[in-house]
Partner chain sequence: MLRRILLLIPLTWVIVTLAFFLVRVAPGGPFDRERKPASPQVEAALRQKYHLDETPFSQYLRFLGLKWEARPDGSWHRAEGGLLVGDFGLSLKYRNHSVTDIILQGLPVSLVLGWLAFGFAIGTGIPIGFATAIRKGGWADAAGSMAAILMVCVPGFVIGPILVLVAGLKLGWFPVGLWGSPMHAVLPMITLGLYFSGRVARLMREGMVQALQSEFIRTARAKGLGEFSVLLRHAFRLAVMPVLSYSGPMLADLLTGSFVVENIFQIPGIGVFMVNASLSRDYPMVVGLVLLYAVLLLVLNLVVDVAYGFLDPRVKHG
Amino acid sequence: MLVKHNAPGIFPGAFRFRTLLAAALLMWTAGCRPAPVPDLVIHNTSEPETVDPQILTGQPDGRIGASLFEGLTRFNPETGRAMPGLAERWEISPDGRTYTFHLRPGLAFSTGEPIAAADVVWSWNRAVDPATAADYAGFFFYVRNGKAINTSAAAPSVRPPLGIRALDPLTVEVELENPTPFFPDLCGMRIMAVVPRFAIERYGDQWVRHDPVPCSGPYQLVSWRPNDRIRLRKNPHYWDVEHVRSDTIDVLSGDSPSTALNLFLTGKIDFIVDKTVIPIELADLLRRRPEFHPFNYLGNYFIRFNCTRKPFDDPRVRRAFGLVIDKRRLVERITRMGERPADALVPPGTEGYVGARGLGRNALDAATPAAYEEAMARNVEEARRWLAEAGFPGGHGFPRFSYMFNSGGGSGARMHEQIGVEMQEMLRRHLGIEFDLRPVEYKTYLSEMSRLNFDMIRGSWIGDYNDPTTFLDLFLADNGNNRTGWKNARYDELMAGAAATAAPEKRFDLLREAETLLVRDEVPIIPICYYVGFFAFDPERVGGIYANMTDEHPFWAIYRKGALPR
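Write the structure of the given chain, one chain only, in the form predicted alone.
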């Protein structure tokens, strides 16, 4: 294991395999010495698995990845929408299928090597290559030949070329399969960031473990102390370095709500970015304090079925489950952050789109508690009919199964367990079905979900851009984030039709029909609720943080107002 050090005690990168954790921790602690006080401290919940922007999948990983690597566009901290990044401007052809991006002159990695159009082309080709095994490679399916390349078993030499080319050192041309109005937002996604070819060709998949890590974004990686903190320092070669508000940032990891809250209230943390480390039991009290800020955004909580395992390969079983889960009860008694019960996948507020009506919508539309109870009773009767038709009248003969969720000390983990306990009672009482809870460590949870090694599992999704496809694309048969084993030719056909349709109303009609198939007819998932964001910062002390629908809060815009003792 080759690792370079600039100074004793600095562990200079990320790792992809848990087997390296012990060795990495030893290298950190050997000769460790106190680090200078940072300008800003942010709590980022879970320990990241990697900072490779084309491999990472989790939201905590993505926040770090977006700070270290940038693409043609980046996200506006106020609106969460695309704004110029490495590209200073772009033009779109009249048919909406060709984008011409103009890079800023003088771009460079944090280590001083220049960034040119060829680096964008190479980075995108690496990301879409099936050998990279990027879960987010589906974003490249909008680019000409992206899907054909990523799903091909053929040798690279016989695959069609990806629809991107360098016209000159400062100009990139991208050809799309269909008009894609949100394509600039896609170009700001982590997987489309520019990565250093020279480092990857030298070190392979371990390139982010070699110091210094060449970064294309506003920050560079200084150190990583596993299960504690990552230190970032302003990238002196970044094109917009003068507007990067904090010189050094410590990004903390940890899943203890009491620890995070105490550190925040005593001024040791400036920004808690994720509500999973804010104690749920204190939600009603904290929401009345000026330092805690709820907001609506594009996120949801749902249950995934493994549709490759019996009896969950039968949509009648999945419908029965979906109809008896009391979602109002779950949000009122457990989540308690003001979430809205969900019957569909795409959250309200998605730009221009009115979503489908899913299972149980009659109950969610009820205006009074009595009407809600009556509607739920009708849903239970319908669920029992579906279950009997599937061969399990009254739950007789239904095999015992498990419900998986990630465990840990955070409020989110406790919430997952409480939801599981409530669902146990609902399915037992209404359908006569028993199941076991299976809590697992977060990295195991991600691994088992990717491998389809579960019966039923908790799921969630945060929209990457403000369009319904950021949710609906997940359940295409070949999407790496599907993680249900569900495949439906009609769904894929409707999604393809929407992608090829330029007229917004017709496009939304096709997307709504696909969503109806997903949440009413086939039900590989059960929507539970639409998220409400809830972050913590004192507006008298910290600036540059804004509520937006995509929950994007780029670190380069955040700063502490004045020097405070730590």
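Predicted model only: the values in this text are computed from it and were never measured. Whichever C-alpha set is largest while still superposing within 1.5 Å between the two forms counts as the rigid core. Positions refer to the first chain, counted from 1. First, how it differs from the form predicted in complex with the partner chain.
Checked against Pro156, Ser258, Tyr297, Asn379, the hinge of the rigid-body motion between the two forms corresponds to Tyr297.
The chain behaves as two rigid units between the two forms, and the smaller unit swings by 20° against the larger after C-alpha superposition.
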Given for the second form:
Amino acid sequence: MLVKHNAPGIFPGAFRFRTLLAAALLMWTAGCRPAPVPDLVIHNTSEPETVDPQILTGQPDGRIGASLFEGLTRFNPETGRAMPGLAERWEISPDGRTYTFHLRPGLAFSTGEPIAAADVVWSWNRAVDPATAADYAGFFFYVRNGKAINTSAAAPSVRPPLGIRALDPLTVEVELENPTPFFPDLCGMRIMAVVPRFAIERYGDQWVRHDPVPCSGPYQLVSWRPNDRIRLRKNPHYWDVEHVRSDTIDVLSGDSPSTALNLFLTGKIDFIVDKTVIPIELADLLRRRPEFHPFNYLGNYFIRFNCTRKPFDDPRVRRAFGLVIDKRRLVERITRMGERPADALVPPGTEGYVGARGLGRNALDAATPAAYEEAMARNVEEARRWLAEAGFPGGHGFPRFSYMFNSGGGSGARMHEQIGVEMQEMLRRHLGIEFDLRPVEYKTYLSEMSRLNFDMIRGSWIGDYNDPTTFLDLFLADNGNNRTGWKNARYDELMAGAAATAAPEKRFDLLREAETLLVRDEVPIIPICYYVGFFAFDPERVGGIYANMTDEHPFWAIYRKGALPR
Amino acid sequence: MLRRILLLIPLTWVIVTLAFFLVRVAPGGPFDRERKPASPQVEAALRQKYHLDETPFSQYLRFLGLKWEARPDGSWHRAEGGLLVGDFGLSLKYRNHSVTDIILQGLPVSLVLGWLAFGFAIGTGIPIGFATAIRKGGWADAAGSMAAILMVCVPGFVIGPILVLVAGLKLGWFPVGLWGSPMHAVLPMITLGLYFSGRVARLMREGMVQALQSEFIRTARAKGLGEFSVLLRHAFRLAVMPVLSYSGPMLADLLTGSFVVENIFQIPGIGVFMVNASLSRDYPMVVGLVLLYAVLLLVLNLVVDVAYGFLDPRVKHG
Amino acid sequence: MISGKQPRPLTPRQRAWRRFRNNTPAVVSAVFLLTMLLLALAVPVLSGHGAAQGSDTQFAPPDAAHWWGTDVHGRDVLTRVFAGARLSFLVGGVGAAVSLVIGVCWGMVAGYVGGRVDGAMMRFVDILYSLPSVVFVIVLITTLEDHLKGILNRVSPQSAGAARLLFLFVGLGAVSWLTMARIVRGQVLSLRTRPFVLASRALGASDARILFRHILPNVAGVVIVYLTLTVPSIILYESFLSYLGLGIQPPQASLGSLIAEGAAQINPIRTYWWLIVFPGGVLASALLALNLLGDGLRDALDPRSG
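Now that you have shown the form predicted alone, what about the form predicted in complex with the partner chain?
After this comes the whole thing, all chains and molecules, with the earlier chain placed first.
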């Protein structure tokens, strides 16, 4: 702090400046708590909106929620499928509609209170109660009376009871509406987790803000600074505490991909968990490096038509559009993370299911670039025929419309715009159709989408569990997420038939028939690509992270190898 | 003077009221998401929980803390919270935090960074402006002015990444992001302050050039005062006037954080919330931040106006 | 030549013009800016590439076919930069004009009249300044855009795309004049008690005459300097709004949005430098010229310089 050349008197303000500096430094130290270095630093993208496992909706929230709270099952870090959690085992009745779960003895919250079967029952009843206002309560619709309760405006006392009861302190029996082969996966979802009744009844909605938060999962909440970091510490009462690999984890929040990359490259972050903070501009280079790992998972990118508006109420028009979109070009030039171009809704790799063959599949099956070009040329011919048949030969008389997408979310949103620009070129060249791009900020986008106030709009969907219905349910006539105005009685009938069928083969056949109707014949959506997940960690330094279809990477399995100094 | 201070209250109230209704006119709501809630009942319960089902006016009364509700037993009581008791309510996006909570956690960071950037802008801008003005027409003027203009027209989202690339990654002098030690503040301070520094330099140069031509200075020179005294004691006082009128809004902008800088350096200030709260229709958050900003701006402008009187004896307040 | 004729005394305007002509940097800047404007009009037409026309050569570095390289869609950067410059100059010009007309008048009246009027006018500025401009623009666009589009559609379908641009101008204009008003008012406040103002008032000059003949020339310097600072901030604010989806509609480009696109490419692994250097260079050089021109103008117009 010595300034030698500073002759006193010339800068009379120097002293005051120093006081100011001291004051500033003081404020600084007041703003930061002295924190021990964590065992692991994870970049978790956006700031979580809430960590209440039954209220949360976002993926970043979910990762914290799953670390703090656990349900009857939890996810296997390698496969992403359900494995025993608070329940050590379960039995399924022959008709597939009754599950009997056996809790582990001696379970407790991080604050020491015991966890019993009644806590599971209470937690589930809280989540399904419409007054709790849990967005994801739909997962309980598979449980008997779940839908009836959640859609009821009646007082709680006159509602039918939820199909779950405690047979004894260690046994829970669940009755389902239909045989649901993926039910154990559902039980691992955040909303199915066990939450502390005593804390919630005492503090209400803000119970996660009252220290200490009683946690049922592998970690407990130490501190939470919005837009900065959440610190987690191992829960000493967790039943599997010896397999929780890292004692303390700092979970950072941030939205800038280039910052995340810089922090990762300078060793400040051990694990970037989500592709939303991977700079898309560099994806093609990064995915060849050993620290960056693309993997397939259950998610897709597609375009919705507004089927209630002319001329998109005509399937021939929609088919023509779907045929001329060069999806291979889009994934190679724009998305660049190694996505697979899509012709159907359900991503390949959904366990046991062989998906429908959608429009333009012939091109995607082409082995060589030349064969692809040839198939695309044939598809363009077919598209022109459809368009002419619909009354717009050569695109003449086609009304000017716009393609809406959300903007302003960093590199992801830039990608939406770039896909739009490429499509403009494709439709102009192949069909002679011109349209406008209409970027809108996110909330306007959502509001216009649910009000069906668009012509064509960007869409995407992330599967919740490993089963085709997590995608196919979307386009049921009464599904709130349909958002195309498309209604098809045959589709609904096939889906209902599948729901009532227990035999897996038969069930998948029905689902495939429905999907074919969706992506080959009726085409209310144009599938663009199946997402890839993309995360970053140095395999030499960090372990316990595996690629899987459900994009589940439980924090308890992740650890830093050796004791490398930072 | 006292009247000006008292005027702050109704003025703030007008601003907050406008913001309250303006943000509710924008399409979409805080709970619109990519996925619909499980059932219409859930949606209704959500709106009810946060009183979004009430009329805007009733919500406004509740926000002010003037809402009276009937209890089940028929007696009336004032609804909890409200602006009058200093409560903005819960953030509708970050639902586990109150608006006050978020502001209190982020504001110290923004204040520190803002003051540093202000110091940087004044500390570099005034000398550059001063030097370019007294050497007007020379090469120093050309170089200084050019530098100042470049500072103004190279945006933070360009200068920030370049600084990170050079001083953070290539040279390794400073951390590339996050907040903690004083070293963490250097690059954000420069990124944030550079633009303002350029503006201050330009305004200072202009003020100084004018001051040197004024009859006031000619008189001072004619009186045979030393050049140093003329420049610093007399001209300077006149010359900082445009900088002074600019520094009110400038400081208000700096102290409430910067979306771009906080985003680039992953700094937990409140600048990110200033933009994101509007985008996510986080009504209470928007109103809370507007109030904070308005109070800061009004007070700073008041301070600037008072400072005017001190620096320029010819300005009289009526 | 026996008797050299005494040169006729020059009018103030002629003197100003002479002073300006002798200021080499200002003249060079003026020529440069004019060239830029011409290029912005001509290059997108003459380059042989459409501003929105894609190709298969993605991210090609500068070469003979594409002098300034190509972008993600294989579009010619040279064409896009000048097409973007056209739009940015327009946005900057409109913003500066609003700031000049409203800001200067508002500030002068407030500062000159003083008292309660001053208080009321400046508090109005404070109110506008405090409101979140992002929300303002969102509300403006979402509530009015469809209506305006409908009207424009009836006039001519081609102009419907201009609706967004129009709102951009209104939105940018609404925020651009506020600081200008504050600065002008501050200047006027100190000018109105100067001897020359008091003298001309004593001689019975009207308020309007005092304002426009005596005060305006004296604030012109600050106004010009601040105006040249307003232009870059408006151009960059436009790119922020565009980033949020509230600005121009792709595939249109502005210098700001091109620079924002290029800035995303600044990273330690691979930098497509032409995406940031060329749009950034054009913006910086144009603004530099604008500022030097501003300096020349203020010197020329200054009533006190000889």
